[in-house]
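As a starting point, one isolated chain is supplied in structure tokens, in the form predicted on its own.
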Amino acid sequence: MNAKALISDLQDYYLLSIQGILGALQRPFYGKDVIEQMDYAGAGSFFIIVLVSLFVGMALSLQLAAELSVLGLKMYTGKVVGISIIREIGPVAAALVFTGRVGSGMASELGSMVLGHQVDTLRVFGVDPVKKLVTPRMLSAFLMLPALTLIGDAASLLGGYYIAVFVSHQSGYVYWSSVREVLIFENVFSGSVKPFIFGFLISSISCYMGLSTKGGAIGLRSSTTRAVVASIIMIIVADFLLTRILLYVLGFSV
């Protein structure tokens, strides 16, 4: 791809995602298709999120338990899994395992459209494509995932006390008194600002993507696949440069 292009990608998607916010503000809204990209997004996500994030606390446990234990500190090992999850691995985990789920599915499902011809059906019968399939979308994305990343936060912290209770033999309560002690207001705010962020990126670029399906089937596996791919590549990104702007406005010293 040349640069020309790339900027024409790039002018496109970003006209897109305004078009997608506006939408949210402007009649007619379709409350019905925003509920069932919900459901689609929310419930249908909800397994897959836990026991992604389950076990991803318990191995995080069981790596830091074994280092932790032989400087003599296996006591913190709570507060230091409970810092990593709220901080840093439970949005970015849920947000990858949302892109693998839900955003191919987006894209998937809108580049079928295209090659069916059912976007130009829309367009025919005077109805805003964008605000009839990319809005409820997005939305659906904004509002679920930090929602499933609240949920796999807590999978992820049982899977730890597990195997710091059952495995490394420690102290429940020594545990929880040290998970409670990273709950403050600059931890909790920087793991719930990043799914919200994560949500746009996922749904704004599948849709895109689908939307730009050309080419019949090898198309629509070209199209699912980039969208797949660029999200994940935002994702690292964007948490990347969230972490270094809330880390100087929270104050904290790097």
The other form holds:
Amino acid sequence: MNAKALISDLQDYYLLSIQGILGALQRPFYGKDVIEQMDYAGAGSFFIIVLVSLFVGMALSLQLAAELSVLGLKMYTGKVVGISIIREIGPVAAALVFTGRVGSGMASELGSMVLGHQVDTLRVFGVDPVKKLVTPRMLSAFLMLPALTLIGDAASLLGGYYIAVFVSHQSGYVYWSSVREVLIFENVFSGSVKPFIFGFLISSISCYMGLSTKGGAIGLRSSTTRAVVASIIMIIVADFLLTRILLYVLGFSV
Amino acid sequence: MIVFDAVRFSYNSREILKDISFSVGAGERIAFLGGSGEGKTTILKLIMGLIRPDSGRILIDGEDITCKTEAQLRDTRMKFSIVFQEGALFDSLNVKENVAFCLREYTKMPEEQIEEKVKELLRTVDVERAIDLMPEELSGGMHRRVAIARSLAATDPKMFLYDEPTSGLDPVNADNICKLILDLSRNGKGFIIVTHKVFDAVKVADRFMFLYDGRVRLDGNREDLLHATIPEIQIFLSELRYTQEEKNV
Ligand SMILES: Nc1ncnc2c1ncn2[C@@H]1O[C@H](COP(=O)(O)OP(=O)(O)OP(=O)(O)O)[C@@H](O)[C@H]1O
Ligand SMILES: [Mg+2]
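Please give the other form, namely the form predicted together with the partner chain, since only the form predicted on its own has been shown so far.
Every component of the complex follows; first up is the chain already shown.
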């Protein structure tokens, strides 16, 4: 891809995101579509997020308990698991699962609507496709991903608890009280800002890739792939940048 | 009503339409003929303002639409009703919701009235029994007819645009669609039908344009078409001769 095409792509993406956001502020509103998308993206992803988070929490707890018990610091398991889940791994894991399940779905659905002239039909009927298709998806991701992250965090901590108590034979009380110790404003705040940003990134990137689909089934394949790859890269990069910014803003020294 | 003035259009620097000029009055019944990939669908999209030409002007009722914004184009689009090649029904909605789409979008009709109107429209195109099916459960012909019903619900158009309404259909279904097209244009409403089936075009249209190599190579009435000497048209017409010979036997 040459530089000129890349810049014009970025410009189109930027415009689409702005229009998508503005669509939420101006009439007409498509409330029914928002609810439908929230149901698909949120309720539909519930079990897979819980499952993935549970195992991430267990693996993390197992690994840390093993390492810390060598140093004789087993009682810190809850604290380290809590911090890493709430600030880093929870939001990122939920966002990655969300990309795989919802982002790819958005891109392929919009892509096949473009190819089947359904988007053109909307324009013919005088309906703004950005408002009708993009805004509800962005809103639903923006609202549902934080909720899913919260649920995922809880599942991970539960998984961590299971390992700490039943495998590593620690006291459950110590685990929970050290988890509660890390539930301070700074940590919870950093952990809950991220999913909003990730939700916005995933939905806007996926919608953009979907709407720019051309060229039949092959085109659909590549736009879905590009949506997932670009979302994953942006999540990881944004996570790093956010961590950096939040540490700075909240006054931690590294 | 529609004027194309030296319109050029290309996809990714491949020139599809090289120099298209024609003008169409309200109430005319026109068939656009041409091979696959000659740019027939592209012309319909240009008329609707869905894509913009590289150069040249497109006038709809005297207004140049090539530099209008999406919001300004709404009124222009309301003058037409277009049925796309694939029908383009929204595949997340069932037949009833597809047809009701514009009613819900633009009117505050109560539910019973919408239901009534949808049934009436489906009756016009004779697919009333499919009201609760999803688009993927429809046959090609039903799909096309539901799409026509949906476009009728949208507006009270001055002109109909049909993109290959009969392709991929058996002769009986194709004939039904032709009759429907003629029916809908009874009260002086014109249409443009895009097709590569000369047989169907001759049945419905009075004026024929033949598109070849990015230009309009022929523009005339039935006689002009049947007596054209351009070799590409001859090939198209052979389908017609064959059908007629069959009839004579
Ligand atoms: N989105 C697109 N991107 C790039 N090229 C395109 C696109 N759509 C159409 N084309 C090209 O433009 C040309 C004209 O396409 P168009 O759909 O107008 O043909 P058509 O005359 O309607 O053909 P058919 O009878 O098969 O429907 C084709 O050669 C096609 O390859
Ligand atoms: Mg076509």
